[in-house]
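Read the single chain below, which is given as structure tokens and is the form predicted on its own.
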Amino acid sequence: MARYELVKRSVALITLTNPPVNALSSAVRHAMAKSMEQALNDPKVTAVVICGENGRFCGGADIREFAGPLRGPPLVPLLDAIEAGEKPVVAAIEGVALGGGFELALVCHYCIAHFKARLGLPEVTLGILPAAGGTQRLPRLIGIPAALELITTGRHISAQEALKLGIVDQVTEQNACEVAVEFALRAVAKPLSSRRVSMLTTPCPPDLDALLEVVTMEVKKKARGVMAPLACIQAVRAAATMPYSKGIKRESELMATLFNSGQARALQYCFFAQRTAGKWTLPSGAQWNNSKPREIRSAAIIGLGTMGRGIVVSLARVGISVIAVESEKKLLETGKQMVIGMLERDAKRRGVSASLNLLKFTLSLQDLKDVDLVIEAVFEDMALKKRVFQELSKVCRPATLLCTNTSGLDVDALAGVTDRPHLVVGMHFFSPAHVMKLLEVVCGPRSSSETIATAMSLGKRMGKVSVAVGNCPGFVGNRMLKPYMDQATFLLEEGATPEQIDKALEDFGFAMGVFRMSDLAGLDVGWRIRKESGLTGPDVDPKNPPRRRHGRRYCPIPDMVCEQGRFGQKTGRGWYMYDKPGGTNAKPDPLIQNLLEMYRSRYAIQPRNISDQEIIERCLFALANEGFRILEDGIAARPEDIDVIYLFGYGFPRHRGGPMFYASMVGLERVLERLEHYHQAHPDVPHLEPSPLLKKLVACGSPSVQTWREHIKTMHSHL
């Protein structure tokens, strides 16, 4: 777990060995303090290198031993001595120093950097903050403004900046163990009192008070209920406030606080259902993640809407060949435009040239004859999806993937008409393709395993988080979007208002509450959507619009606002007012509140007063309740698909772990006891029905989220 060795006579080179990131284990923790005290009671030793195994200084904690008592030797005593020590102590970093690697590196006397490293304290993002002296001796070395950023955020930066901060003392393209070798022999005979970093003064600014209090502020609007932050600027309060010994020991206080914290358990929950998610295991057992992905070196989209600009984007700048479609020359033209300059500002903010030798724009479906895969991103209507999917059967080579973008429809319905189902599968990307990270892989009955394990590895490669998914209307995320958003309009016809219901999700921690989030998807997709299903047209009655449909309760509100011409921020109404059509500053609408007032008189209903409380349990509650159902369905094949899929694409707060982990962590018995008592007060809302699932894991004791799929029996997988 560390490996021990004197080069060049006289200097102990220690070599952390703990595949994959070399995380600091117990057992790596034990050997480390082992060779240290080797190397500083060697009379031979006059300087030690530490770095780590296959090209990666340190990835920190092992994350995995949260769940358990400590054991081993304790990292903060461990780096305490490394730093006392009387020996130059040189950290090599290739790779990454994230947490504990980091900390590990401010301790050690100099730093010596790989070009390509990357550094970075990402704590905050699993809930906690770096207790290893990371709080207290950051500050000291590069200011308290400095420190407070990288803290509170946990955002990774590169050797380079390192250098800038005075982090590192020396970036290379060389071999960094080697430089630091040699680094380490020229520094033998310098004095080491004033590389001790926790022996610093921290930098202390004049306004210290009003720069935390600005931070603190920014952090509160950025990260909604989030207690981390906000403990990271305690502990570097205390850097600036306190000697080291008194600050270290707030850093632990603080550090006690959230470390069996609830917010804690569901950010670290989030970092591994990321990564479960991406094994894809099938809820019939099934691995298809074994299949080999064929490469994709070129491909096509059809459509240069929204999505489509986006996806091509998303394509050219991992270096793929990507031909463009669109159906007239205006709207060809525009979409090229368009993508160009979306490739330039990204390139221009990763400090690369922009690929646009790579693109190609046609009119011509014969253009794609060649190409490896095919993403069809028009607009959302079965009948023309139909149309395309029939050409490009004609069109395109026997082996090219044919998939789809569409964010609800029947993909076993595209691949009935062409010539090759087994090649057909959905790829369903988040607007804006380019930046929103989540790709649901829908799998067709009909696609093979090399089709899912090529959509999944491209989604990869573009840099996303694929989720594979079963086919049914929706899939996941927009099956469980569904009675959510109905449990907000049922409740602005009992009596609340769109601010508050937004205000109550907000203050949960979503970024945009669900008619913020509505305005700025635009209003008349959905109303298109239930056009489409039959649940309003010409056949309902405009001014007496029955509230059952389809033989459930259903609420018109959305439909008579979109009738008046308010589709939301693009035409600058919606549920909220705005400056001006494209505006971004939603503020309450009197007219709203008009139509609210004149519908509840319509049908008499009393409005009363509803508590933050009840919007959240019937909105959350009925969400998670859906997904229960999805899991008994075989549409997703573990709990964690379903957070990770409402992590990255619907604006689930990380600290709440999820819809799924979130019912756990309420727990499961309160979960069914509300929904039994909403389902009772509204019997015709079927999506308040306690799901069979639910009551099941409930008589099992409510088990653990990480072992649900063993009390699932229904397999019917549609994956």
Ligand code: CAA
The other form holds:
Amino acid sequence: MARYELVKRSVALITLTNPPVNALSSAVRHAMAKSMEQALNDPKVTAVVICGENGRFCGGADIREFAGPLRGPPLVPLLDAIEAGEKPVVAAIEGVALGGGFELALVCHYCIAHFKARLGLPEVTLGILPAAGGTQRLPRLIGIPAALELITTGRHISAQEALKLGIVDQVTEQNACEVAVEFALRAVAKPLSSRRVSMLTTPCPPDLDALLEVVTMEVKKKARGVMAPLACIQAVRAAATMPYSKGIKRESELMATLFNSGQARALQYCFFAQRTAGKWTLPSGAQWNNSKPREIRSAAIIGLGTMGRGIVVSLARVGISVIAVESEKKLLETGKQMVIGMLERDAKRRGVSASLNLLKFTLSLQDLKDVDLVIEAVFEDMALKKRVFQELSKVCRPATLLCTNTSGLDVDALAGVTDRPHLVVGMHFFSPAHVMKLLEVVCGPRSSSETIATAMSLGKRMGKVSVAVGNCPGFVGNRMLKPYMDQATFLLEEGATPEQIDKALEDFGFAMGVFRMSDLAGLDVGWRIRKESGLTGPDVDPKNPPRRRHGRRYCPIPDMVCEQGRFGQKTGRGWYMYDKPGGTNAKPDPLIQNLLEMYRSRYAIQPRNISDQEIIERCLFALANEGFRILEDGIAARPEDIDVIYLFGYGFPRHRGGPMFYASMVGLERVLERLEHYHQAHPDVPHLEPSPLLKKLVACGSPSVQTWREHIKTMHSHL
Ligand code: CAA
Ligand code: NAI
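Can you give me the structure for the form predicted together with acetoacetyl-coenzyme A, which would complement the form predicted on its own we have just seen?
Following is the full complex, with the preceding chain placed first.
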């Protein structure tokens, strides 16, 4: 847990040994306390170096321990003792110094960092604050504005930035530990008082209150309803206005308000869910750690529309050569210019040169003979996609993987028209594809484990959070979206307004409510799909009662909005009105209000007052209910996967943990009771009927979300 050695006859080298990230578990804290005591008491030892095994200094507290009672020595007295000791202590930072690991470095009298090291206080992202003196020492060392930024965002910084800020004393390209030992020997005779950060006076700007006010406003705007960054600001204020001994008490009080909060539990759940989601497994026993991905050096993208362009950028910026195909010369040229512009902007932002030499543009599928993998991103039209896949099957070498970016069509039907169904898989990106982190890897029944492993690993290489899902209409994310959006439009019929519904969802934490989001995405896309599936337009069976389709409730208001040419932001009108086409400033539109009033009077609907609670319950419980069905159907392997999809693909607020975690926090019994209530009130809405899995979990005593999988495993899996 911590190895103790004497090197160069007089330097105690303490190495943290807790793989994979040398987290400060109770055992590590215990071992460190013992090692420090030994070093300080041994007269042979004149200096101490602290480092971490396997090129990683320390990833901070062991987050897994947060769920239980504190065991082992607490960190604060241990860190205070290191700082107060009379022998110089040097931190040798390689890899990462995060959270408690960074706070450990702050109490060391000197810091040497490897040039590739990263430092940061990411506690805020876990719903807590740096409570081992971080909020008190960092402002004393680097000043209030810089400390506020790092502590309230949790941003990681490079060794070079840490040097500029005065956090580290030296950056080296050599072995940081060896450099630190030499440094420690030279530091032996030097006085330590100015190196004890807690003894420094915080450099305080004259306009402290104004500065804190501005940062508070920014934080409230960016992270609506999130508690931790606000507590961080209060802790930093204490560093500016109180002596260290009082500030550290304030830090600890603020930590106590956060530590057991629902937000902290949700954010810590998200941390582990994100890591669990990559660990896919198939009923055959093939899984993430026993299936080897293929190496992908070259790829092709078919269709340079909204999605294709972003996918090209995602591939090229990680060094994969890409052939982009369009159907017409003009479209190819437009797509090419867009991709080059995007890549150049992206490279400029990252301070690297754009990899334009990796790109090739063509009108001919014949050029794809030798690529390792193809991603099709043509229109959402099954007949067209089938033609493309048949053609690819003829042109590409037999080993080429064929992927589709369809947002909901049957991946297996596409596999069926090829000569290699085992090499076909869905790679469902989200718009804009070079920005959004989510990738749904859609596993057809015939996709081989090697194919899935390759798509998952390619996603990771592109910096995506990849989640393996089964093949059904809409897969996971878009399948769940339907009941959620349906509830929003039913609520409009019943008396709510778009702005009321959006406000309730935004107050819950979504960056945008459902109607503002739809205006951004474009209303015509869904309208086209509804027309194609006979839900609206000339193909509707006239025998259908007006607000019913396929025997269930149907709300035609979105169709009526589109019939007026209101397609959202791009036309300057949608559920809201905008200053101009392409405008983003949404204002309530009296014409929509009129439309709703006329609609209600035509169908003799008496509008009623709808509470925010009803909006949240109907939209979010319907969403989670579909999530339970998806688990039951074996389309997602575990609730964490669904939550990760909603966090990274649909803007679900992270401090709520995702729809499934949120349902567990509300209490499954309550969710069941409310769904039963709403289903009774709206029997023609099958999505409100509680799913059998939800009922089963309630009958089993509402187990924690991490154990739901045990209750699902006997059911059929599509993965
Ligand atoms: N505690 C417990 N487990 C941790 C951990 C931690 N601090 N950091 C990482 N892990 C685990 C991960 O869950 C993962 O476990 P599995 O292999 O079982 O999935 C494993 O270590 C490897 O992690 P990653 O897959 O994330 O590895 P990576 O190389 O991509 O990233 C990392 C490494 C940058 C350190 C990243 O893991 C990370 O950001 N960790 C969290 C750092 C953090 O937030 N620290 C602050 C903790 S709170 C604190 O320190 C409070 C305090 O004041 C004392
Ligand atoms: P788009 O309409 O912007 O682009 C499609 C492009 O494909 C057009 O440029 C078209 O000229 C080209 N194309 C059509 N037939 C072709 C052919 N035979 N050969 C070469 N190019 C051809 O569509 P968008 O939005 O990019 O969608 C593409 C696919 O991605 C669809 O399946 C869609 O469902 C899916 N998708 C879309 C998302 C979105 O938000 N737009 C999100 C996730 C998936």
